[in-house]
Structure formats: C-alpha cells, structure tokens
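Here you get one chain, nothing else, as structure tokens; it is the form predicted on its own.
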Amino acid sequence: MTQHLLSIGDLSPAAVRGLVDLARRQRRVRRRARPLAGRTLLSFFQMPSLRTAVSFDVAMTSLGGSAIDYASERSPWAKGKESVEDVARVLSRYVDVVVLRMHGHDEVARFAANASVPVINGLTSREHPAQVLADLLTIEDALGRLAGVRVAYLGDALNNVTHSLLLAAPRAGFDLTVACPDDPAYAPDPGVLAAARAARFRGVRRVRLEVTDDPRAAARGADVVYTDSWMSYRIDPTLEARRIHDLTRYRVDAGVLAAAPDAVFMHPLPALRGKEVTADVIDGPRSVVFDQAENRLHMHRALLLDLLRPGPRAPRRSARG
C-alpha cells in the first residue's frame, strides 16, 4: 500500500483485498492489544460528519492510540491566511497520521504531497475510498464474494461514492451499472469513468461498467442496489426542489427492488426516507445499511494499522535553530 489513502484506484487489488481481510479480523478481535499506543489521528474536516469522524476516533483509540478533532475554519488556511502546504509540513512534526474532510480532492492532494506522515482521504467531492473499502466488506458478508457480484447505483452519480465505487470495480472484480439522468449534472466525472474502464488487473475478472438512464434495467437481476444522498454537502440548497424533480425517477422503492428480488440494498447514510429511498426499503429486511455504518469502524481500524505498520516509531527530525 502507499502512504497516503487518496484514492482507490492507488491500490492494487491485493492491498483491496488485504484492507478487507484485515477489517474482517479487526471486527472478530474482542480484547485489543495497544499496537498504536503513543500515536496521535488529527481530523482535520471542512463538513461535517458523523460517521467518519466517530469511526475513526474510535478505531485510534481502540488501538491504544489518541485522536484530535480539528474543525477547518478554526485554521489559518480556511482563511486564506496560510499554505496548505506549510499546515501539511507543520501538523506532520506534530500528529502521526491525518484525516482529511475538503470539498477540493486537488487540495487534499497538495497536502499529502507535503505531508511525511500518512495522509487518509476522509471524504472529497472527487472521492470516498474509506467508505467504499468499508462497503466492500458489507457486500462480501452478506453475499459471500465479490467478483461476479451486479452493483446497481441509483441517483445522482456526480458523487464521490460512485466514484469510489467505480474504481473499486475492476480491482474487486465486481460489475456496476450507474443509473442516473442524462445530464452531466448527474453523470459520473468522465475522467473517473475512463480510468475505470481502462483498468485491468492480472488475475482480476474482466468487469463491465455501464451508465444508463433506466434505473429498473440496471436494478434487474442486480446483487446489491445503492443510493447516496441527493442534497450531499457539495450542493446549494437553492437547488433542492430542482433536483428532487431530476431524480425522483431513480428513488429506491419497492418497486425497484422488485426488479432485484434477491438484492440487498446499501446506503452510506445520512439518508432522507422519502427522497431517494423510501422507508419500507431502507427500513426493511434486505437493508444492510447499518451493517454498512458499523464496517466503517472495522475498515479504520485496518487503515491505521496498514498505513502505520505498528513497530518502532521513527525521530522526528529536529527543528533548526
């Protein structure tokens, strides 16, 4: 693995599969030993969150380590007022290893360009590869596999979960259709779904990747259908009624997980019943939503384990002067 976790398609497929094998014995692990003592997480988010800020205070702390939670606007970069990349070579003489929530995937890119301790892509408008390695794992307990398993994403496909999941595609060797408007305000970024396509791993089965306008012929016949939010934090509010009117066709609804009677259906949270799933399917026996929320805890635990390689830490150099 890299140092850095920007994004998924910088892992091979083995090191997909070793996060999701590691997560899975993290979560069997009862009486934790203290691999991280002496170790310090900075969250560093410019959105708020719930779940990946909880999931990784707690994978820290569980592993002997401690964890800081910093809110963006309180530093001098939020303001214009310093580099990213002196706040990356600053927090990196402070903090061991540091979880980025920004809007800009480029910023947090420049970041990492300039930090010497590992730098973990918390959510960016581009990317949510600890979500989708989490997920991942879901889909494996509740289906037993990965390769050969139909994905249907449903909604708004601009989005960093779809992202994710298209590069996580060919290297778990998982096929996806992405259900979406015609409209390149809904539409995966191009550039994403050329990398995806283009992707080909020795040992990894072929993938096929799709994008339509049809939300049942993408579900039909599917192993897992998805959703995300339609109002995600990237999107002005004064577009709400707008795009509600855009995608109330891609609703997750009984009647589209009729067309996939033997999916389960999976939501990264937060969701709002009513807009892009209904409440009698993200409330109902084949939802593994929560399941999903919990895996997020396991997967941290394997990051900050894979990325710090629990052993004799390294001196930090000495300030001069």
Ligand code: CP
Contents of the next structure:
Amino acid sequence: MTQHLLSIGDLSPAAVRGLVDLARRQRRVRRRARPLAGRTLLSFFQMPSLRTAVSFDVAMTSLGGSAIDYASERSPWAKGKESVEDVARVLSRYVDVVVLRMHGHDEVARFAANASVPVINGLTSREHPAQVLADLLTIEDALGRLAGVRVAYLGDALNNVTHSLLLAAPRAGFDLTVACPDDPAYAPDPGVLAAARAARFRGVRRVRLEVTDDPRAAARGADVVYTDSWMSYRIDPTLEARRIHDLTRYRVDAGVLAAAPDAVFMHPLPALRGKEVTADVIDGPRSVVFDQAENRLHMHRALLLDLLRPGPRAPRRSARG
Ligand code: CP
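Given the form predicted on its own above, I would also like to look at the protein as it appears in the form predicted in complex with the named molecule.
Expanding to the full complex; the earlier chain stays at the top.
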C-alpha cells in the first residue's frame, strides 16, 4: 500500500521520531549522494507559497531527483473539468511523488486514495503536517528535547498549524496551550481537538492540551511561544478589519514574552509585523523563525527519502497503548 503524509494524526510516535532524526542527519550532510536520481516530484499548489514550494524543489533536486511545478491554473481539475480521482490516477503514471496545497483536506485525501505514488500534504485548510514536523526539529534544537516542553500558541487557532501542533503533541510528548477568542471562528476544530486529546501512545508521556481565551495565562512559563498569520490563505480579505479587532489581544509582543522569560518565539511565516507579532519580537534575539524556515528544507529531504525509500517500510500507524 502506498504511504502518504496527509496528517500528523496518521503517524506513530516512532515515525515522528524517525523523521526528526533523519532531517537532522540530512542537515549535517556535506557531500550529497543522489539517492533519488531518476525520480520526479510534482508540486500542485492552489494557494501561494514561498517556503513549501521552493524547499520541496530544492530538497528533491539536491537528492538527485527532478521537480515539476505544475501551475494549478492550467489544470482541468482546477477548472472543474476533470475529477480528482482521474487526475490522481494519471499523475501516478508520470511522477513518483506529489505535493499538494489545496483548501480542501478531503480533496487531498481523495487524491491520495486514488494515487499509486506517495502524496504529501503541503497545506490544507485543516492541517500543515510538513511544517509542524520541521518545527519539532526546531524545538528540539532550541531546547534539547521535545518531551515535557510547554508550547503556547496564541491567535487564530482554527488554523492548520494549530491542528497539526495539537496532533503532534501526544506523539512527541509536549504540552500545548492554545489561547484564542472564545468563538468557533477562531477556536480549534472540535474534531481535531478531540482526536488529539484521545491519542495515547505507549512510551510517550501523557500530555496536557488546553484551550483558553487568556493569552498571558497561556504564555506564563512556556518554553515556546508560537503564533501564525491572522489572515491565512483561506481567509476572505474582506474579513481583515474584523479579525484584527478580534485578535489584537492575542498579538505576541514584549509583554507576552515577559510572561515566558525563557521561551523562544516561533512563527511558520509569512508574518505581518504589527499584526500577530510585533517587530521587536520576531526580529529579536529569542526568535528562531529563520531557523524554523531553514528546517523545512531538511525535513522535506527526510520526507522524500522516507516516502521514496525502496522496499517495504515499517508500518506508520502504531497500536495505541
Ligand atoms: N509556512 C509556509 O508554509 O510557508 P509558505 O506558505 O510560503 O509555503
């Protein structure tokens, strides 16, 4: 059976650990072999991207493969002229791995169900697993561990990064407190939150996953303070003024960082200084956002090597303990 990366929720703790370790080893490689020579990656993005698009291309070509950036507007699929099932079957005859960035998580899942090559979720409105896997490497670099780390996420939490962080926490053993307005428009998806809270794994500490509307309480004593754009790609631009009004209380500024004196600051980028984070924080000494962006490349090499490895792989799902 083809294995994909659609959701952190599909990964066992051992798979998460293995990817973080492989990404770290990839970062140390000086003279690179060409293990993916003759293999082709196709990227199909319905939304803008800098980091994901470029770092997947660089990852693939640096491992000896080739990369095609297929402009989504040229696709009969994007124009409603071809089914996602047929596109998946056709592309599986041409390329070895596909990265998709689409609003609809279900559509990506339908693509994967019909593909005979690995499919990577390069961001949907529900999840951003490749981002958060790279973030685990960044957190471990900064703090020397993942287990027992306290992460505070502030801002818009009906958000793919928040969802992937929630699902990563019980697999990597870190605690996560989400601070957002008490409003379904900004709170994590209840299904994702319930799945994260229900996840228990043998050998991984039981984690605390909390949601509060108090940003200072969430940040107090945290090891990581994390935020994301208030205007994610899925958000209608006409909602901007309303969202700034609702989310300003959750801006990460010097006062928030003062509540977490040992914390590093993280943001997946792109960032808007003065909106979700002040310039003194994102450009300050505790910000690791550019290490975080660099680690996307190392994690993407790890993902491609893992998904395109010849021969049988260990099962990604593990029995719950
Ligand atoms: N963080 C992230 O996914 O960046 P891009 O939207 O530029 O790919």
